[in-house]
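Take a look at this single chain in structure tokens; it is the form predicted alone.
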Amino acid sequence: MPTTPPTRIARFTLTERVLHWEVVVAFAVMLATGLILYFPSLSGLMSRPAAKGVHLWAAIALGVGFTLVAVLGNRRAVLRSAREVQYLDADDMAWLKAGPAAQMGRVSPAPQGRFNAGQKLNTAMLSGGMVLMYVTGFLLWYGERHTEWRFEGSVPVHDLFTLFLVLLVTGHVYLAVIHPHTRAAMRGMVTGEVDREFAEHHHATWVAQHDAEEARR
């Protein structure tokens, strides 16, 4: 007699998570110290050179965390989430040609995997923004102790893309939090699942490869 599947699949394994919150953990507090760095107006707030250390040091954080956490943890996890946001199929164009309204909506244009299209897209950009702000970080870091590293480039392009990722960040945010249809995701970063029902929705692909998965056990 079949058994009716669970209402909740899970998505993401602890290591997922806990690599996820480190994310918005340091850049909460990278971006704080940022703005105070970058608007005299905010230096009640704490001194420059209290700021500046709290910044460089919640930057380091990141970076030592999320090394320790992807190697001690679930590395097959890890691995597999990093396949799985490297390449557009046709159905995550299809899906991206479908536009915002279509995507947004009750139920995705396209069939989609465990990340759609535009999950994909953020985690590329958002990862191409933090080496860029990494590398542009040290440069303004080091370039105070030794001037031959002092580049002009270094201050506006950090703030360029300190400006990029904010942005970015916020749509995130409204799409996990605010949107109607979408911030049914957002049980799947704490709690490690998420409703079957909004899953068969915006990511069929992946549900139909979980149950096939489940069915093989």
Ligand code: HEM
The other form holds:
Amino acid sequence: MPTTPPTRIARFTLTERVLHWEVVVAFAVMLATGLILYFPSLSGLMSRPAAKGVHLWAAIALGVGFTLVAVLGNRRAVLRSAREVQYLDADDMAWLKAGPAAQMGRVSPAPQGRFNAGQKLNTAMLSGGMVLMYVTGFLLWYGERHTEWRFEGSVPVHDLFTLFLVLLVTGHVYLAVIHPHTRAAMRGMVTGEVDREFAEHHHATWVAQHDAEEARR
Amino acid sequence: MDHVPPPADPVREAPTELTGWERPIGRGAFLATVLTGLGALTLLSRASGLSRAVTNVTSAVKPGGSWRIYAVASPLPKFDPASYRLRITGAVENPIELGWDEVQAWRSHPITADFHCVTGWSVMDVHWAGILPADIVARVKPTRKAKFVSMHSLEDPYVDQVTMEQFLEAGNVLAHTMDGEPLTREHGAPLRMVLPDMYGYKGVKWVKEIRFDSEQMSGYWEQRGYDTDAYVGRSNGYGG
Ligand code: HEM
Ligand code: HEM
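Would you mind generating the form predicted together with the ligand now that we have the form predicted alone?
The complete assembly is shown below, putting the previous chain first.
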């Protein structure tokens, strides 16, 4: 064990990062083309069939990307993260009760695991929202061909959850890119490693577990 | 790089050691999101009144109202008043070709109608104004051969056709005005056919020619599987 602990600590595997940026790219394309389909003032940017084609191909591309990651990637790492975000412990509840000022501070209000309670809930809602986009998007596409699958609710729900996702992602991007106490996380999503000091401030439980595992090897 | 630690399930284990309490709340939030969406989908699909209400709210807050712009080609046709010509031709005694001034000089008739798109969205209480089909018929005098009326767009290859009776149904208008303003480019400037009893795809935008036909033809959207008689609530798999 080194006498001075390294200043960086491994946070995301390559698989997790590829998966994340696949989602980001596909989401950006689907949002841009979706807004062209939605706003009359943007309709001059691209013909409707072209925008719709790109919209649907991006949806397919993300599906292919997910499949490739599932086949070629580190499935264990992804499943581990997926499991982590599903469970909240007592410290997570304490974090949630602390309120936004403390949650957005320099040090988290309660020691947190690899993901804090906000990240866990954000992940849950983003994933749920994406599932709904695929369900309603599929109905919109399939319903054009098979009228018994065309429901009045598909368009409003597709639109409503676009808004829902945009709000969540706006907050997420703000924390990742702008907010001074959290933007150090960006390094983790790009290079895989974060500064140790940042991790100790925001994910103390995780750092302790991480060090214990390192010591065991 | 990948430090997947030896215990197969370290995460379930670790917090429990530290605090003794954990719950699948994240999983619950995921399921709650999905179920809310599916619930909304069911509710809005069952109760038309509800999706109307949602539509009204969206059109109040969204720039451009609840309209979506459909076009079959890019870029959208551009209307130039100086060179524009409206042709009314086919099986008629007096075929005419009018400049924009002459079109505007025609008696204008206001109507208020709901607009329904076949893909499921609607815009309520649109105020249109334009030329009455009956006035067109009176002026060009279709011959006995005229059984259908086709509307041709500046946007190639957008075209559609209705029967003579459908063309003359009360409430129809060849509109140049929408909600008190001249039609905008994306809404079909300078002229768009408004047929309130039918889904929007029948109402050709950017009209450059009205032709009285003796033969039936298949319009742009009909060639793509949509119904010829596109009555709202009674076609394309709705109602019936
Ligand atoms: C995060 C991802 C997505 C976003 C932000 C998004 C956004 C949008 C928006 C804003 C519209 C315009 C709706 C309207 O006119 O009211 C739209 C339409 C549509 N979307 Fe998506 N969408 C997404 C994912 C998907 C997926 C995954 C699918 C297919 C599986 C899909 C299929 C469609 C279809 C078929 C339409 C209708 C196009 C038409 O009106 O002809 N979308 N989307
Ligand atoms: C559709 C868009 C996006 C989705 C669905 C998404 C989803 C996620 C999820 C589920 C996580 C893990 C948990 C969390 O931190 O909340 C995550 C982490 C992260 N995301 Fe995103 N993301 C999106 C866009 C972006 C964008 C545009 C950026 C930055 C420009 C970004 C930066 C990050 C960073 C830095 C992390 C790591 C946070 C950490 O260290 O835990 N994300 N993202």
